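One chain comes next, on its own, written as structure tokens: the form predicted on its own.
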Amino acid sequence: MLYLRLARGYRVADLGRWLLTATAAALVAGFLLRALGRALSQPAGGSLVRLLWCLPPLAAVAWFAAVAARAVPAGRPERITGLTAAGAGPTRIRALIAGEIALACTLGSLLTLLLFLVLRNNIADASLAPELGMGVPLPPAAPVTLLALVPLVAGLSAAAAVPVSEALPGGDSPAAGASFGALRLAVPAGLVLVGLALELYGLRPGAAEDGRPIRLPAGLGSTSPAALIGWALAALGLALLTAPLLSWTGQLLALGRPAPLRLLAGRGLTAEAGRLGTPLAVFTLTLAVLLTAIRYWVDKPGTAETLPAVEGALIVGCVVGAVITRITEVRNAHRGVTAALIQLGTAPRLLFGAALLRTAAAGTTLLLTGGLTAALAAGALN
């Protein structure tokens, strides 16, 4: 009851996220269905394997409901003040976050499930049979038990990510402007290096000739152990790396003497690079990795599979989804400065544009780091 009068003060944005929650669940959910479905047709066929082909989409899944529950307590300040004159603490606030995000989660797998037994009772084509284990009972517990992964492992990422001081009104929010010390830097460069010079060792003339290459999924072909290795050292490195980068970026903007719209542009973006960092930075690195695999499959016609390619537009779209998610809580925790600088006569044509920086800057700073990733990338599958 409590959850259904929540509901009805949903704005727009509440029910987007609730709703792509919801979808994101039910194609997990199809996913693990499927994989349920082959393995019940054919026994000894990889059931290990489709099962974790299932992990990277439920994984997207668990990130976007700890980013959505995480920007709860910002987006709408005057919820958690009524729960909390309800009597609500701070742990009970989290769990009503969490068990919001594990509902909708709930409703999509059920939706799923209903879909996956109405096509099984004789309904669907002939060619969907082995993806639904037609004609093999079906045990009640194995269903139940796949579909109850997904709201749980929603609605742990969910309770984890909201901090007990954000869950009430007034409490601490993450640092602004974190800085970024040595190891901060050394740490993730050191990667880049050592990936980059893993690569080219696995790049280079005759490498094909030493071990054994390592056959990639998706129909990606086969790549060398140490090109492979050292693509994910860079990966991984230049994604720990967007965020300084970010905070660098908005530092250099406001270098000198700048005028009003470098100034408000350059400090927004270092104030808020700890935040938007991660995000970010798994954006572009979600991106690199899927516009290589669509160019790796177009310059190869008949390499490209129908699940990678489902499973990664959703991973995508979660992705997205977490990131409009962490700006619009970024947005909201600065509408009283915004409202500040316009009582004290700042033009909004002015924000408007430190706005419009701020984003050419980032962007500019993901285009240098995902372009990288996705050269790399694509140099380790050549």
Contents of the next structure:
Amino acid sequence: MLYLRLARGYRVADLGRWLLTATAAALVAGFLLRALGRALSQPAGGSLVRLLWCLPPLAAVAWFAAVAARAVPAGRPERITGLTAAGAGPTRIRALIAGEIALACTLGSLLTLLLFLVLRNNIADASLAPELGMGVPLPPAAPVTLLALVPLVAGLSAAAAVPVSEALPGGDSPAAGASFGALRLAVPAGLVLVGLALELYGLRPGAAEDGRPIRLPAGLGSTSPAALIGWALAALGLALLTAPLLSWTGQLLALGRPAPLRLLAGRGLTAEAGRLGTPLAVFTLTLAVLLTAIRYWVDKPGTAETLPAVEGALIVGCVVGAVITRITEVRNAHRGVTAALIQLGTAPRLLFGAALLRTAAAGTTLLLTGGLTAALAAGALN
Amino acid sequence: MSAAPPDNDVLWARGIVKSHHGTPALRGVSIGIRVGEVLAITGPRGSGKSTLLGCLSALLPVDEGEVWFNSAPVHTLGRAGRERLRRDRFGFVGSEPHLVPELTARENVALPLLLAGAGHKAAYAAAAEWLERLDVADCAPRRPAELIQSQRQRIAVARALAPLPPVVFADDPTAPLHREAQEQVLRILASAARSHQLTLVLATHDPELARYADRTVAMVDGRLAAPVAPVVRGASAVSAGR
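In place of the form predicted on its own, the structure of the form predicted together with the partner chain is requested.
Below is the whole assembly, all chains and molecules, this chain first.
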């Protein structure tokens, strides 16, 4: 009841979070129910593989839920202060935020279940019959178990992500400009180098004799183990390197004797590299993989499949949502400093210019890592 | 429009009314501040000190009334004009340091000078000098997160003083400090004002700290109360209420 009262104070950002969570949950529920329907109509084989294919979108929803939950306290500090003053402890606040996300997921799942049940009643086209398991009695526990999975996973990941120490008034905010240790740099760099070497070995001129024994899903043809593992290692290394690279980009931007524009843009990027690095790395990796797949599908007509494309769109939606949420969180955390800069007489145009310059510099870095990931993926495919 | 303000007042306000989303903060405040004066505005929390400082320092637009700076109207200025005034003519210390977390202490102090278009070398030299004066020279290459609150507040004071603005506003600048540090910071603020002919407008809830001021006015419920301290250096027009 309290939760519903709180929901009355919603703004656009909260509604956007709600809608994206509910939509994504509805789509994941659709994938799960389709796997169930196929398992009912064809109990013979492949049902486990189809169920496993639901994991990437489920992970994407959980990732978005975690990023969104983390951003809630910074977005509405007065709400958290009010709840704390009213006696809600860290556990209650965590439960409220996670509960909100679980509720949105439940709503989306229920809508999909409703659609599934309605379509099963011989309303759908006969071509959809095997997907829906039409004509086969539905064990009631099966859809309930599957659909409980979405809110449960999203809610738990949200609960784990809420920063309690920061959420509470007077709590410590994370130190800006966390530096990256030697191990944090050496491991990803090593992964990239090993991955590159493996992929080059897999693509050497005489590699055709090795054959391409691994058949890729989603109609992407086949590839050799060396090329695939090499690409995976390099992509992981590049993703892990994104945050340090962003930090270095910021340092490069503020090199020499910077004017306020360059100083604020560069130092700001360096300071936020740790927080922005992870969502941006996930975003770059996802986009690189998806664009490579789309290019392959376009080059070889007839290979494209609908379901992987829908899954890809859902994952990109969640990842973009996570990036936007994190950027908003960083901006909210910076609110006091922006006010102080305005008080010093800084023109908003200068702050806007600094943000623009920072975005352009970060975009260039991401284009490099993403471009390399995509080029290696294309190499492994062909 | 009324008659132009007296020439010897650097800041002059008449009948300022200001409310925050309907909550009245100032209900008709008139005040004149002379060049080179150290003026203390005392009053309990919520009496409107901060809002008055905000209106005088061109941060907040007034709802009604007039504010003049050096015989030029401030209340008619647009946002860009008020920004320029804050950047080029005013310094501000709040009760929280509000330093830019990603910049080092030195860069934080040099920032207002850089914003005003000063050269790199001059800005950093001034920053180093003021950090030295405030006893935080060893903090210069460090970021605010690595420092303790009193060091951060001294850096904020250095940031306000480094460009040597004609008027420095200090809104309860000693709030986060212990007793000894309070004395030191106020002494430095007052002596910097005297030696560089700056005008210092100091808001404080602690009437004891007002002894650094040439003149003290008290605020109650958004209005100026009668003057509480004898005027030390010449009288200025202070009227209570409307």
